[in-house]
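A single chain comes next, written as structure tokens; it is the form predicted alone.
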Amino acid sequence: MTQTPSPPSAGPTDAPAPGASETEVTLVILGASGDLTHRLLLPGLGTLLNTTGRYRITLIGAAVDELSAEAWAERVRSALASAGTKQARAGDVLARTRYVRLDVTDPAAIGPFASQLPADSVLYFALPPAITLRACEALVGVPLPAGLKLALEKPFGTSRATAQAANELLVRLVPERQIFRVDHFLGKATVLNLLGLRFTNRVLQPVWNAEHIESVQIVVDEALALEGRAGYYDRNGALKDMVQSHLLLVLALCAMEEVSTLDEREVRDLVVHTLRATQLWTGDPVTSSRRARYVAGRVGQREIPSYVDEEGVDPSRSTETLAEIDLRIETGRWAGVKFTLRSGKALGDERNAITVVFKPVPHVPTGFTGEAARNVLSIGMKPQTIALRLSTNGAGDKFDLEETVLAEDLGDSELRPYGEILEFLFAGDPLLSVRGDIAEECWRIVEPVLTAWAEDRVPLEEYRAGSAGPLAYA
């Protein structure tokens, strides 16, 4: 039976003050026993805490696993180490932790804790959707604390009437402005340089438009093959996995109408009626997607074994390793481009960007010799980076064209994408989360293709490990 614990203390009498400019906050992790709040959470914290002195961090870890205080102590130290945090900075957050053993799902165990949070507590459910759900369920009629704000993990939903579900469930604890769907695909360096890109340049606001852009490839290919994910991988697959929530979200910053303000409700007023615009390229699942699976190769020095043979695969559930939609925004600003969104593991090259296709020029002058090479911009995510092809004079021959590439990295925030959803977290600030309304229209686009999926109408083609892909990308 499982025991309701007391309410979290304000922390130990000896833990230092906090300075004049410095909030108050306390994060609850539930789940904290699990792979994420180690390996991302934590990290994530201990580079919020490097980078900015603003708060001061309660932590409270719960779970259902018997864990001690000072095994509790020791995870969230090793954690913080990995990411590099000043010690001073680390010890303060050890100062004011602890752990409390809590079944999530039982009424009687979470509602008395979660009641007893000081106002404006963070509670974060990183947890499986599903035991996510069922906490909530637990919290329905519970006297919450005021400014609770609720992070929750992807997937939103497994449909579109899963998702519609959630969300209602979610608003009878809190308001939608508290609830913070996370997406790390969202951190707020990739979000401002797509932004500023388009909206703070000459050369590229103009011209963002069906009038100059021939087509748009938003494409996430991995080297990483399964990873010991088939727990969760293997039920899901490529689309579900990268392209109905990540992608999905890219396409919608990327085409999104330009905004007044970097105003939350602004941004993703916007990215909903860009996604509400969306539909497949032809209107058929069956010609406007593309689904693959991998079989054994070689990535590098590693030997890969066919995604049937990984462990706890089941190969009857035909799970893709890769996926591809083609999609039309039905504006004026989009009219005739094509959108592809594509997401493969176990391949040759890795590749995380935005590219963006020019037109042809209408005219090239009589006396050049040579093709005029394409303008096509190309926007890295992971890491930040920018190149622009064009064509240009050689160094030779001055009427023979030649392609030249301006290229720049950007560099990567300092801050782990984790802690960058901290932060926003921390600040009440739902700017880089997901709406309920975002989540739905997500799944009402994949839906179709997920139906022809289902129903093998869409053949599953296969590509070696290693590999550029099925052999219309090798």
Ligand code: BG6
Given for the second form:
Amino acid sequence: MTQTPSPPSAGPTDAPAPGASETEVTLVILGASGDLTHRLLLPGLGTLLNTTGRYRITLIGAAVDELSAEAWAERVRSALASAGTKQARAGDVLARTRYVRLDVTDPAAIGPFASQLPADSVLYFALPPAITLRACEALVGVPLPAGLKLALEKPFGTSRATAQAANELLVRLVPERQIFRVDHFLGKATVLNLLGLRFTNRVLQPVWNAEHIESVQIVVDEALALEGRAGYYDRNGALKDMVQSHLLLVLALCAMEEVSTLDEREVRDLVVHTLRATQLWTGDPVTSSRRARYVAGRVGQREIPSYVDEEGVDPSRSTETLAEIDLRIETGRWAGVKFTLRSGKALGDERNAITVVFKPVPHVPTGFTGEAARNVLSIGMKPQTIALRLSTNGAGDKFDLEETVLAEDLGDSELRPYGEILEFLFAGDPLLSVRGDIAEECWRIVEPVLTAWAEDRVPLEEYRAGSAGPLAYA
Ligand code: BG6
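For comparison with the form predicted alone, provide the form predicted in complex with 6-O-phosphono-beta-D-glucopyranose.
What follows is the whole complex; the chain from before opens it.
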């Protein structure tokens, strides 16, 4: 596998050259007291600081909560420690960090706050999307610092129209190149390395098309259940939480046309090109989608209550905890190939992989017994693995066909996905961020499904927590 492309100035693991100065970055986290900051963002920052000495971070936490300087510092310390951040690096951040109590939706508060930030600061909205939008509205007309970068968490909008409106609002604040719609799947090494795998291997590059590939499955089946996230999850469900964002982006990287460089414009142009050609498999959401919800069961040692009995869940919303859609891509490269995207919670068999199933060879020589196994390439996103299934006639009867799997564990990256995302953000390279038109296109693809589900035209199936999912695909 290739390495993740480096942001413009230097590689992710490069320390500054002797005598070279560090780049000063002011990172403002709005929603700093929240779970995302503590669980993902700061630990990701910690892994970035461990791998590069290039950045000198001034971290400003902001939120509506009353928080003492000590309490904030303690949160930062524990979040950095959870990612094994080297003491010197963590100490450096702690020496300069501060917390500001701020109502981000109040123009009289956020306006003056944002306008006095140094040039090239990063304003990271680790907030629910509705609050983020209100904060952005409050920033319209404010003289913002030159080079200010805005980072926004998913979900970006709730429909194509709202995503479009949000895009229009954001470009009133800063140019598109300074808007970073975050999707941490793009920070996963195996996801971006799809490009390296596809375009730098002679054995794959020429066969990556409908002539040789039969189907592709992109599946994230999680053992995790609701984990106390009803406030967010019950209003979104599996389709919006996982498929509309993460899995469609993985699909695009998997299916896009060949890039000539890893320049952000080139890559993102081809991503949106592929998404524009993507349609529901049959064109009908009823026959191209499935949804299901878990009922009580046991995942490993844990007893899981029925989803509808989880605290904070409103059963009348009929939120799905598993979503599956079948897609086609209307290009010569992919005509007739079915792409299935699925993600579910509280499942017994965890799976987190892109599976590419090849067509059979046109002729198996007469004389062989047994079936020639299909070639299957499986790219694990978590853990990071790669496996290729081959048909062989080896051990035992030499005419009997069997299958052999070549498998490799790629190990964990030192940099967590959020560290990767932050590195590109600090460098001002939007390669790993979701461009506005890409976000809108992802909504366009799933919208007919959302409508059919809201109108109850697709049955809401049930599966037992800890099982393999609804019977039909178990
Ligand atoms: C998040 C979703 O974006 O991605 C979660 O909100 C999901 O529901 C998570 O569990 C999966 O990401 P990862 O990196 O843990 O596989």
